[in-house]
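Shown next as structure tokens: one chain only, the form predicted alone.
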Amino acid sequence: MFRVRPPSPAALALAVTLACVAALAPSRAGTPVQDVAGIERGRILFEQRWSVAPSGLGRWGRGPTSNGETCLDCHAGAGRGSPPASAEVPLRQGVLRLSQRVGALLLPHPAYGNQLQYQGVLGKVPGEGEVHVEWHEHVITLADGTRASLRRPVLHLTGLPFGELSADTLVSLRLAPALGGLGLLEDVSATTLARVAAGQRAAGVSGRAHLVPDAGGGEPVTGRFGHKAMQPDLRARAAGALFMDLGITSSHFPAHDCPPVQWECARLAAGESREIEDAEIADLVLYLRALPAPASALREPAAAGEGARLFTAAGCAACHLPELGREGYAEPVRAYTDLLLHDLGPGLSDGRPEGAAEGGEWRTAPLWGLGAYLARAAHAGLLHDGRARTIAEAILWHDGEARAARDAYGRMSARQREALAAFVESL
């Protein structure tokens, strides 16, 4: 007698995802129908727990140093990461990027590489250290006398086996971004982004596309993913995250990141071949493309409403564009971003250039889904490093090109500020 097993929660989630994709994002003419089997293989890879060989606790391939064992460690539910609950709790849903200047060059740190990795291999390779975040607060006064408390992160690093970081080390704290709707953003063409940038310049806003090296050695291509828009497409994003965060090599990153001083890391990595194949990365990309945008972004936004009017009047919509067109699709992307780099001033600068992006330049963050994140996160953190606990704090940290919008927000009445924040949380 055969017993029919009920579908797993993961299978149910995938079915819902595919239903959303089929209903809300019809394929362009000539585009193959959804590869359901490939998406399922990609989901398994996304949830896969990786281990260092030999081990019976997961698929071999992780390490020798890493910042997790599965994509879910940072992207629980494919969502946005949160900062640690207190200074005693180490960073787990974000990373610390590192650089060091040598003359005119900006190079990886000589002992710790491009990113501090807290995990090593027990008894063989030491982890590179832990990141603890302490928040220092200051109070500002808005035009109506309201006092607002803003916080900034102060980092404390512990357990550094290869010595303390020197004073000239450039560091950048980054929280993991949400992954829903990335396939829609990938469909926005470089031509569209160039047109948006040109329109902004005519209006006195200086957003620019981040041109990054082409993996095939051709002309630079337009970046769109990551806090600094360093990745041009989901393949580059997936391969980079697998390597940087989980230590998984591929044709894109064929050798482990073992700085010369880390001889235990180099010895363990010696002779290892690529740990994930291109076809598997392609499946992971299929899964990422199938992740739906926040439900609110899939309906026609309410044009009326005081919050929406104030959002536009303050100048927020100049960079957080309500819509981006996709060539070949009838429906635009309602992510409230322009995918361009903007200088947000010294207060948000990490002082660490990345590619052609300066320390104070950040890609305009999509606003869709922020309300759902704030509602469910026990310790919410907005902006690239999680310093803002609310929409209001995030706006008040803006400077540089966004100073006029920030100041307009600061001049609003308390009721108007609440209406604007409520609008953003509805996206």
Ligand code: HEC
Contents of the next structure:
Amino acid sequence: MFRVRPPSPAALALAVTLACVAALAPSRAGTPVQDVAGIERGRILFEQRWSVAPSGLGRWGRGPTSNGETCLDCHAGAGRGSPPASAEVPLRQGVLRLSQRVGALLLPHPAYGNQLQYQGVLGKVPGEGEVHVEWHEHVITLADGTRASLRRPVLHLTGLPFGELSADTLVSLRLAPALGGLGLLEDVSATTLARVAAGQRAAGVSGRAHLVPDAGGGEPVTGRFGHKAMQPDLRARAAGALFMDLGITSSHFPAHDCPPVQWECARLAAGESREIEDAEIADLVLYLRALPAPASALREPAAAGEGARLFTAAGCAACHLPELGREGYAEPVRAYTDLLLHDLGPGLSDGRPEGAAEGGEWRTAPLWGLGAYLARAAHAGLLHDGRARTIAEAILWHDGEARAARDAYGRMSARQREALAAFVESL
Ligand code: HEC
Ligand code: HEC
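For comparison with the form predicted alone, would you give the structure of this protein in the form predicted together with the named molecule?
Starting with the chain above, the whole complex follows.
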């Protein structure tokens, strides 16, 4: 059902963009209609600034604790986040997930919950503390004697009002991914992903679909969004982002879960439920689905050229699939991911399982749009926690299932390594 309303100028501008996406992603035969008005309402929600108290600025409903005031705080221009510029500046475009082992169970942290929310309500509810990232560097030497410096994050948490985290607390630092083109990835069927996983054994890698609980209580479903592919679809991720990152309740998350020690939070949260309606979340999803894929994805795969050849020869394409088919659509999606979990080894492990994903398992990051991000960001950070400053560093962190690919890269000549990185930046 589509509500008919004259589109606003912004909606018309979006419609033009969508026409371009449509060229890339022809819609299912018989349903060419785009709900332009719904997408426009979704854009407004995505850019909405949420306030914590009935103040004049923004729509009320955020908090009591939150990590931002709007989706844009972490996904500026619907893009990806960057790590803090220095150890003095707190993390803003990412989050820190927390949990604690109790026997065989993995539970949210008893005092801080499952995500450290930096913001509270001034004078009423304390924020949960700040995350500062210090980088520790180490140098590695490649086969031809080239030295490369890699950095790994060491976290310093400050201003923790409910006590320090005990040594057995499991933490995971995550930067916000880019959001363009996710609608195309949502259209890849679970069957396709299962088939890709089964086919990978021959290539020496062993990706697996992350089966996560079905919100409706049915059979487990295939997760695909988030760095560990915890969410099966954009609706689940959008409702989760509203709740976890902004503190906005909905039918999906009807009550704030203030840990018992946070009584100020519980007091303020009492009676707050459904701060956003299901129909609004549906509009937000329409907007997310309409966000165009990076412009480079419109081109045919750059099959020619040395970089492309090296990408395949080194085994990168086994996980970073150049094309994924979408049932019912003629055009595949060219995101250079398989949406599967892969064990990338102890160096990248956060030691914190999430769902069925182990600490070292991550969803293959899509490679489209990386060049544009690297060119634009003042402090670019690749990989889930932003530790890699360049494509080369990102590759050198690959281990575990991707060790053979990384070693193949390490054996290349400097000129070949540059050709490969240039290819990845062009995707
Ligand atoms: C405080 C920062 C922050 C804010 C604010 C935020 N996000 Fe995110 N977003 C993240 C992080 C971090 C991830 C990766 C999460 C993970 O790995 O589980 C993410 C992931 C996502 C994804 C999945 C992307 C992918 O490639 O799988 C979507 C969709 C998304 N966010 C939408 C939203 C929307 C919509 C809002 C506003 C309601 C929002 N986000 C607000 C940090 C943020
Ligand atoms: C076994 C599967 C696998 C293979 C093989 C593999 N990768 Fe990856 N790649 C991943 C996963 C999983 C991630 C996400 C890791 C993370 O988020 O920390 C990733 C992340 C990346 C990133 C960072 C992307 C971003 O958005 O931050 C780059 C760049 C990359 N890979 C390039 C390559 C190249 C080039 C090769 C070949 C030399 C390669 N990969 C081989 C699985 C693989």
